[in-house]
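The chain below stands alone and is given in structure tokens; this is the form predicted alone.
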Amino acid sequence: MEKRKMHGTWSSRWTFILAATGSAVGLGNIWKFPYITGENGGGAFVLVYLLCIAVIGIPIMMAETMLGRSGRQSPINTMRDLAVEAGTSRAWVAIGWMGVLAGLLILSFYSVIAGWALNYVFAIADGTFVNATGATVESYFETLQANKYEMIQWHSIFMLMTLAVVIGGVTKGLGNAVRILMPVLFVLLLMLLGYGMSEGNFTAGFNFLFNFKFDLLTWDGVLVALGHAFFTLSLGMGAIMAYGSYMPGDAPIGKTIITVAFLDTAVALVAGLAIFPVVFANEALEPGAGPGLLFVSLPVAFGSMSGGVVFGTLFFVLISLAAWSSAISLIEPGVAWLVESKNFSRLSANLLLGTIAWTLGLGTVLSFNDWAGEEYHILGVTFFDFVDKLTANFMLPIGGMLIAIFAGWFMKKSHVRREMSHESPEMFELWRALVRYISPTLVALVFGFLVWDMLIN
């Protein structure tokens, strides 16, 4: 009870669902998932992705939530106490430390990218891209990236937005934020879907995403699905463990996490159905444009369509809200630890970690201008690419795999069953088999493939 009083708990199971969904829903759902789906076999890729969500994402997310609720503390202190309770090495606390560090590193560059989206909200609203060509929008984007002072300004605004929520605490800050942000995000997404259906080429967009093109589904595509299923649910970075520590004790973990996974996947699919009809309405645009799809192709499309200024503005508001809901979960694990272990107030903890993340974000800002040259590269890539690859390709999969191994092999079965008491015996045994054998094996496979790919390239 004392642990619960320190931070509080979510007001309801649905608040946890909204918070966890907010953590999971981000730029990856709204840009990356539609793109990789279309490029890797459409409906065939979606089937593989859903299978991966079922056998990797959901079991590990359940494990991370269970560990968090069992420990009722920050990920660092939770893993320390659970390791002692299990009678095993305290080295397992590394899961918590790695999650906190990964969250801060991801927040550092996430804030910069989200700053671009904030900039575009005002640019589109001002009519900057009305009847603009691809070259015009691309020039605007390149000018933004070259102006380090403007990027720092938007980076700072987004970081302050994030800190303002987390400072408020679990109930008044995080809880209130997700209860407002997530319904607004869902409504905006549905509005954009309706716009795509009425003004865009919905048939072409639907076919691009969902035609079963098995000839385009390669083993590389299967591994892409495996990796994205893992990363899209925010696993291995401490966020879900921290959120799980605030979860009401009577909430069933299995049903709750399945709901989160369903909402996260639904957002990704609806985003694709909203984005690609708009892209296909302009035959000159390339749907497989990578990052340029978001910041170049879509502004061109909105600028040439009826109502494009209004719905283009709403689209980038949607992007900003998705990034915001994810960002608040990235800093919370570290804040919780400072409050628990170092007697920080939430205000001072946020200011300290926010300053660290903001300062690291300057490296990402400079990666697109002053530090773009090879003399500033780390292991052959820019500072931004290095931090991105370090977290996504190494820290998160290792963290998720260790969570599965600890929950499946080291935590006492009686303690696990206590936290999973709302699950049926059959569901519990199925989950335990997945988290002990299948999930960590497949994560190791993804990790091994990524390492091999980096070595040969």
Ligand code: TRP
Given for the second form:
Amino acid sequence: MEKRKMHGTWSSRWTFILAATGSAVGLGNIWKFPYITGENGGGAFVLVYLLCIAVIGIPIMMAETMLGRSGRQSPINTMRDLAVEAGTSRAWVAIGWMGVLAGLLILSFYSVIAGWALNYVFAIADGTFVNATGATVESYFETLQANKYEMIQWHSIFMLMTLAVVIGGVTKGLGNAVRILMPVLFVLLLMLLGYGMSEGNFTAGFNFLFNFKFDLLTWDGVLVALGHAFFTLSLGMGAIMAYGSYMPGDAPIGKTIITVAFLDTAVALVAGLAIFPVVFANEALEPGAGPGLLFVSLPVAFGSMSGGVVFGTLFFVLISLAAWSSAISLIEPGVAWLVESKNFSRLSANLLLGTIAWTLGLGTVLSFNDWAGEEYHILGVTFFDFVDKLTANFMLPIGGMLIAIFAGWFMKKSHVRREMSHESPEMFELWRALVRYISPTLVALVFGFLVWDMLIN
Ligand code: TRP
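Counterpart to the form predicted alone, namely the form predicted together with tryptophan:
Starting with the chain above, the whole complex follows.
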């Protein structure tokens, strides 16, 4: 009881669903999913991504929630206590440490991209894109990327917005905010989908997403799909563990997590179906455009739509808010730990971690201008790409794999069964088999094939 009082609990199972969905649905769905799908050839990539969500993401997400709820503390302390209780090595706290680090690294670039979205709110509201062509929007976007001070300004504003909520404590306002945010975001996405169907090249967009062209998929693409399954579900770094620790004890984990994963996937697919028809209807736009895809394609759609200024503004407000409700969960595990163990106030913990993430974010800002050149590349890619790939493709899958192994092999089965008492015996055994054998093996295989692929090439 004491531990629960320290950070608060969600008011009900639905608040947990909303908060976890708020964390899951963000730039990953609306910005990243379309652009990496475009870069990796479409259909086959989407299929692998969906399989990763179903067979790896959902079971590990249940495991991470279960660990959080039985530990009831920050991920670092939860892992330490659970390891002691299971009578194994305390080295398992490494999951917590790696998670705090991954969270700060992700937040650093997340805030910069969310800053672009904030900038677009004002640009669209100003009528900048009325009747704009693909080329005009592209040049607007390039001008923004070239201006590091402008980007730093929006990055700072977004970071402050995030810290403001986390300082107040995530269980208080977030649940209510997300309750309104998510449905409105979804309705707007459906409107955009309608636009794509009537004005864009819907057939080409649809075929791009759902025609499985396996020859376009590489092992590197499979790794990106796997990494994105973790990224989009907020998995593998303790965010869901921290949120799980605020979950009411009697809520059924399986049903809850399946709901969250379903909503998250639906938003990503609808976003893809809304964006690609616009891309294929415009000569100046191409699916493999990279991180700018969303920022050059959607303004074209809104610019030619009646009421586009209003809807476009609203849409980018919602993207910013969705990013905001996600960013909160990136910093919460570290904050919770500093408060529990190091006597920090929520304010000072946020200031410390926020400053670290903000400073790292400058590297992402510069990746699009001063540091874009090859002499600043790390292992062949820009600082932004490096941080993105290091976290999504390596830290999250490895963290998730360790979570699965700990929950499946090291925790006492009776303890796990008690936390998962709502699952039928068949469901419980199925989940346990997935977490013990299937999910970790698949993650390891993807890494294995990647190394093999590098060696033979
Ligand atoms: N899932 C979020 C998105 O898709 C990003 C995110 C929030 C995240 N918290 C996370 C990713 C924790 C990995 C880990 O935009």
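Not measured: the values here are computed from a predicted model. Under this definition, the rigid core comprises the largest set of C-alpha atoms superposing within 1.5 Å between the forms. Numbering follows the first chain given and starts at 1.
Core-superposed C-alpha of I53 shifting 2 Å or more between these two forms: Yes; that C-alpha moves by at least 2 Å between these two forms.
Exceeds or equals 2 Å, Cα of L67 between these two forms, core fit: Stays below the 2 Å threshold, so no.
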